[in-house]
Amino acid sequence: MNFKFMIGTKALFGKGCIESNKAIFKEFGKKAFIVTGKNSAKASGALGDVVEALKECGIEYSIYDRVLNNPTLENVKEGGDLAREFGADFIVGIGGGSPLDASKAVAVLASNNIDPVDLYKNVFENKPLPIIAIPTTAGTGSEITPYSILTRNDLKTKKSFGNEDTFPAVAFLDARYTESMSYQTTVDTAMDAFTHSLEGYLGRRSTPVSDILAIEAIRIFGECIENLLNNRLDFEVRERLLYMSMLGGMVISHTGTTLIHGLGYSLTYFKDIPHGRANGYLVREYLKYNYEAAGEKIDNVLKLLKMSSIDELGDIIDKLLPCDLTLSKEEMEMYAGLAMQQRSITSNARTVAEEDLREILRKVFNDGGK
């Protein structure tokens, strides 16, 4: 019983939460810099609600809508420079994980004129601008974590930074904003949220408190599986998925992630596979690999999901995420080597060797997928 627990974000959850709490925007200044992508913020209605709230509060705003699907250092530098030139008092991030992660980097770069690679030092002369985060997907939980995961083209992978100052100050979570997601994006992001809690629960950095949150999130995922399989995604289901995603963000804020994320980044970087889907492909072999180190907890995961075996869960994930990807021996060697450079690997329940990762990839992708 030796742990610490802190969530630096005020979470406001529920339908119409921006409208009901719009006065909060006034607490952060007179100039808002909105960080988002091209489409999801508009399509979801979130951008319209934010702009209306800002106007009613008399807050000037500027919109940066050029965040990439996998934001790079160059991408966030552009946003940071523009926020600084605008004289922003605070940042509003709207979207999926990419805009929310980018908003944290922009918040740092707006108040610190540094080379973006220095974000990874995690120590900044000036505090980042305050961040208000509004998710339009139910996957990353980035609205409640300090992490910003950015693409490092120089390293051919993704790397995260974050400290206690990069927690968003406020998160508005309204499941209406997730209703514009396609079915496949809903499944992909739900798998991302599930793996956050799964990895946090099984990883070495788990705590008694994070386990409580993880267990609740895993249970909710189990209750939503039939709806996901049959594309029955009404507002109630989407609200539960968003709640699960938020809980997963709380979990990994304290535990970090493990082997799944370490390996999955290469699938996204080199094969353009959405992050949550890449994670899902690896779940079956991840659980089998870690059973000797975390068997009791894995059995509890299966119980929470009402599954009789790892293979039953794996078969359901295969239905949700059909996979026909194959990898060459050279690709598997490269991906395993890159994963070993990720700090998430050190949090895995079972000590990982590079040859173990190659074997996991072989089992998943060398036979044409599952």
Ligand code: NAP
Contents of the next structure:
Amino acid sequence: MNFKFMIGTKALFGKGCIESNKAIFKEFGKKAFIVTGKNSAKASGALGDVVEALKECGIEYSIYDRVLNNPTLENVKEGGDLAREFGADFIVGIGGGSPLDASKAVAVLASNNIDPVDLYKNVFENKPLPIIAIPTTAGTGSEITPYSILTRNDLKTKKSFGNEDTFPAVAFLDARYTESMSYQTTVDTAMDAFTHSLEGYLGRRSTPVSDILAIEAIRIFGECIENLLNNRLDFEVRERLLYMSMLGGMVISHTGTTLIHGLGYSLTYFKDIPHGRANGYLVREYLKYNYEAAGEKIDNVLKLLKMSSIDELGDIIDKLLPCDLTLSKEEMEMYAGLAMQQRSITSNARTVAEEDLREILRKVFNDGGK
Ligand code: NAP
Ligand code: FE
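Given the form predicted alone above, what does the protein look like in the form predicted in complex with this ligand?
Now the full complex is given, and it begins with the chain already shown.
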């Protein structure tokens, strides 16, 4: 055995976790810069709880609520400049993966006045400001990963940066904040969390510890499928989805993602398909493609989900994520080419050739859609 395991985040999980641990904010300074999207922070109730805690701790704050879905370099530059001008001591990210990923970039840019494209050098003169992350979706696990995935309009794709210093220092995971999510976003983000564990488990960088986490997350996903299908999403189910998502984040912090994420980015960039949904569309063909390299593990995934075949899982995903997207030959060629440039592709269980990706896309999006 030969592996490293490290999560640089203190995770505080449970209903009311901000209220019962609010003194933690004081450990990070006197000025907080809050990074969030248009609605999620307020709609979820998380912003209200944070503001109350900051006030009680005597911490001054400023709110940046202009993070876009799939944030761009331009977007995080604006946040970074404002955080620096404000003289922030620490960053509080509130929202789905988009605001949480943006908060990591803002944390680096606030302490390093660099061109945002240099985030990808992953070496920074000054340490990023500490980040406190509060998820309002149950999908990306970004509250517990070092990754920040940003849209690169210059490269027409999304690319991730991050190092051990961009793990959030603290994550507050309270499933009440996910209750205001729409049904569709709940399903999409659950699928993102599932694919993190799936790709991490089957991928080349999997480790004994990441496998344990992935297996547990996949099992929990299986238990939640019926609830997702029937839109029966009470607090207990939402808490399990948030827990599964956190485990998935721990998995990919060690394994990275693979083929699904590598291909999915183009569906988001060019077709505006939400990240998790894009991933979900690819699961069936991803599993079939990888069976020759990871058959035993795929059989175990099906066992954990209490399913008898890849198609049984694929049919359920089709019900959760109806898809009428079709792609032209040119689009499929372009997406396959872009995915080959993603580092994640090299971690896939089966060695990937560009034509394999074209074939996967053809099966999913050109056989009349599904
Ligand atoms: P998102 O893009 O953060 O949010 C999607 C939508 O849901 C937004 O309109 C958002 O509103 C809304 N929303 C979020 N929480 C809500 C709530 N509780 N109530 C009501 N509305 C809510 O979605 P996401 O799937 O969580 O994140 C996707 C991003 O994360 C992508 O950029 C993806 O590449 C990245 N990602 C990162 C990692 C990682 O390890 N760091 C892993 C996977 C994916 P607002 O606009 O108001 O916020
Ligand atoms: Fe993801």
